[in-house]
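This document starts with one chain, in the form predicted on its own, laid out as structure tokens.
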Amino acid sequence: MTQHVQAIVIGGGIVGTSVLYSLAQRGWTDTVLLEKRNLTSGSTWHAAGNVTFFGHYTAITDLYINSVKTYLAASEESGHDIGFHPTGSLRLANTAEELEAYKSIAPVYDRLDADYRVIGPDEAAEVHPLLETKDLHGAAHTPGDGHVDPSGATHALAKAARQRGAHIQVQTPALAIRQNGQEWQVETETETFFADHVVVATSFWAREMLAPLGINLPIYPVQHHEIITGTVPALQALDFEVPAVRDPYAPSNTRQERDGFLCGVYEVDPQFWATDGIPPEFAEELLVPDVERLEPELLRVIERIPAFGEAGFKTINNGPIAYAPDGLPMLGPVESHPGLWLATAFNIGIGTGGGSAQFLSEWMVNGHAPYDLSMVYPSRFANDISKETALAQIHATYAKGYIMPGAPA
């Protein structure tokens, strides 16, 4: 059986879901997204589900932005509940080069009609009482954003793009990709589809996916663990939920969840997994955690909430998430093969997913990207980039956790 579409889209994450939407947003319905397993089952299910106006490149905040509306929008025209939390968020300057950086950023944030704030250590405490404010030089304030829950959005952008009449087929792998002549071909165990265009928004699965066709894509998984506490009295005192912590120091994101802390910690020494090859088998699985080789960051995670560190640990995940040499998002045409788009490398799926798809669908349906963001694009890296360089960046990078660009370490 054959199908003839206008594009595919190949991945069922938040990222996948919202390029559909977004698609549809703008009129492109003749669409279908071929998920091998179910929707989340990538690294979705298991992120924090963190939404927040503040990146590491000013470039991309229009992405985080964006994010948090798309999800908003598809909430609202499907009737599904995203889980959202408005906590805001606080990023904490623990010198006074952060805190300059952070105040010179504030136009942005202007031009994008973004609630932004550089507040003080005072501030900083009245707005998260369990913060300890010792020593630190202030914190960026973005009271607009919080976190969503990952499958609810996901699901959401679903429903919404149905709704818009896009296709969705869950349990049908894509087993080959090809051009055939100015189509593309998409094979699966029962149809094949010819799309004018073909999104690969398959995390760290896209590697190996696009292998054949002679692209060599730089995107590897590397270990992230999240740790989960048990009942903490004091917030649970509190008559409001307390606004998310991302730390240069510690690194570290730290926030409510429920009555105790969810904290993702970027650990100096990141390990990788399955460098060779995702084991066919991979499905929703977690990977053996480590909590030993985070206790210099935890440690620094309990200096700044001394809370975190009374209630115990009830749970640690360790998740494999997606990582290009630069940690940012491979976003845009392959150059080489028309009509093939990349949405993957997405280490931050939920910050980001949503507003990169708003950018990768306008640029697909108007032929031009409706703006210069260069530092996404899949050609700013050489298709001849080795094994080991790309590996030893990503490290580099993922070491770095929540240090600005310039700023000292």
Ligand SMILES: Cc1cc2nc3c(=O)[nH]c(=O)nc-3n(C[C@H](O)[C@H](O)[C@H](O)COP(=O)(O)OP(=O)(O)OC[C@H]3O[C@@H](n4cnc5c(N)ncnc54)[C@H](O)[C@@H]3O)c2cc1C
Second form
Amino acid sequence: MTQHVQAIVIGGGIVGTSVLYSLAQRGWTDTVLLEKRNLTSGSTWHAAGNVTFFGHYTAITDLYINSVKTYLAASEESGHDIGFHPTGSLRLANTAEELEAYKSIAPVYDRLDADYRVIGPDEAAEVHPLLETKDLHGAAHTPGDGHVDPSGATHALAKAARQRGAHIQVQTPALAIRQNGQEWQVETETETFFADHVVVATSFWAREMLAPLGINLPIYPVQHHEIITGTVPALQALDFEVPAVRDPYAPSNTRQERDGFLCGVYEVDPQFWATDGIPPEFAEELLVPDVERLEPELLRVIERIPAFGEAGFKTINNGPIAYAPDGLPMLGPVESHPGLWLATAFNIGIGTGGGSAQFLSEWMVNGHAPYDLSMVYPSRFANDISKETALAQIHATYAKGYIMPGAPA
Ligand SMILES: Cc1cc2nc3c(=O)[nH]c(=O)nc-3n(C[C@H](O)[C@H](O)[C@H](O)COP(=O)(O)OP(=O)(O)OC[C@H]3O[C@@H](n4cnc5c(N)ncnc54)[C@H](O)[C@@H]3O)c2cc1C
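Alternative state: the form predicted in complex with the named molecule, after the form predicted on its own:
Then the entire complex follows, led off by the chain already shown.
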């Protein structure tokens, strides 16, 4: 069987479904999303769901802010709850230089009309009573962000896209992508789709998927741990949910999860996974956790949030996360192959997926980027980048955690 559509999106994680929905918002509904297993089967189902408004680079802050807006719009349209907890976030300043850097980016938030304040240690302690503020210089406070349920958000996007006329086929692996003159051809087990546009939103699967086209994507999976504690009585006693904390010193994000904490850790010596190829059977799985190697980072988390160390670890998840060498997504056209678009290499895909999809779909529909955001375009990497170079750069990028770009590690 054959079908012609305007655009095919491959990959049903938060990013692919965001692209499908954003295209539908702009009137492109002659579309189909192909997902090899189920929606969220990749990294999305186990993500912590943090959606901060504080990005590493001010140029992409609006991708963060527009992500939450996109999920909320899909939720309203579909009636599907996304479990948004607007707790706000604190980005800690452990040095005077960090605090100055946080102050210097305030105008970005004025332009984007989002709340952003730089606060002192006393106010940080009021906002987050379980935070140890001794030696803290202050924090950047983004009161409007928080966390969502990644699965709920993906299903809200999918439902809203379908309501507008887009199609989704799960249990449908894309087996081959071919360029056929001006047209693209995507093969599944039972069908051949022809399309003017193909969007590859398959995270760390994208590298092997596009290799047959001579496209060498420097995307590799890194292991990423998150730890959920048991009940913390001091949290239980509060009548509000504490904000998420991101700390360059204790390279981690720690937020409240019910009556405990959930902490995502950035190891200084990160470990890769499956760099020679993703096992074909891999889906909806976690990797073997190794909490011992996180000890140096976790001791620092406990210094900042002593209650984190008192409740015992209830769950330790280790999941693969897609990384490009600079840690930024690969978003935009593949210049050598007109009609082929990338929305991949997202390691903060919940935080940036919705806004990135808005950016990409505006570009696809209008034929030009809404504004210059070359730091995320796929063309920033040479096609002959070696695996060794890519892995070395990813290692260094991941190990920097929440240290501001340009600052010494
Ligand atoms: C422990 C942990 C915690 C995290 N916490 C957060 C967080 O708090 N906030 C945040 O922003 N990010 C977080 N992340 C990262 C986040 O999970 C990812 O950035 C995000 O899920 C990526 O979404 P995606 O849609 O790009 O990829 P995926 O969710 O992996 O989706 C890709 C999809 O493509 C499908 N696919 C692959 N090959 C094919 C094919 N041939 N045909 C059809 N379909 C195919 C896969 O089945 C998969 O469903 C976390 C990650 C981990 C590991």
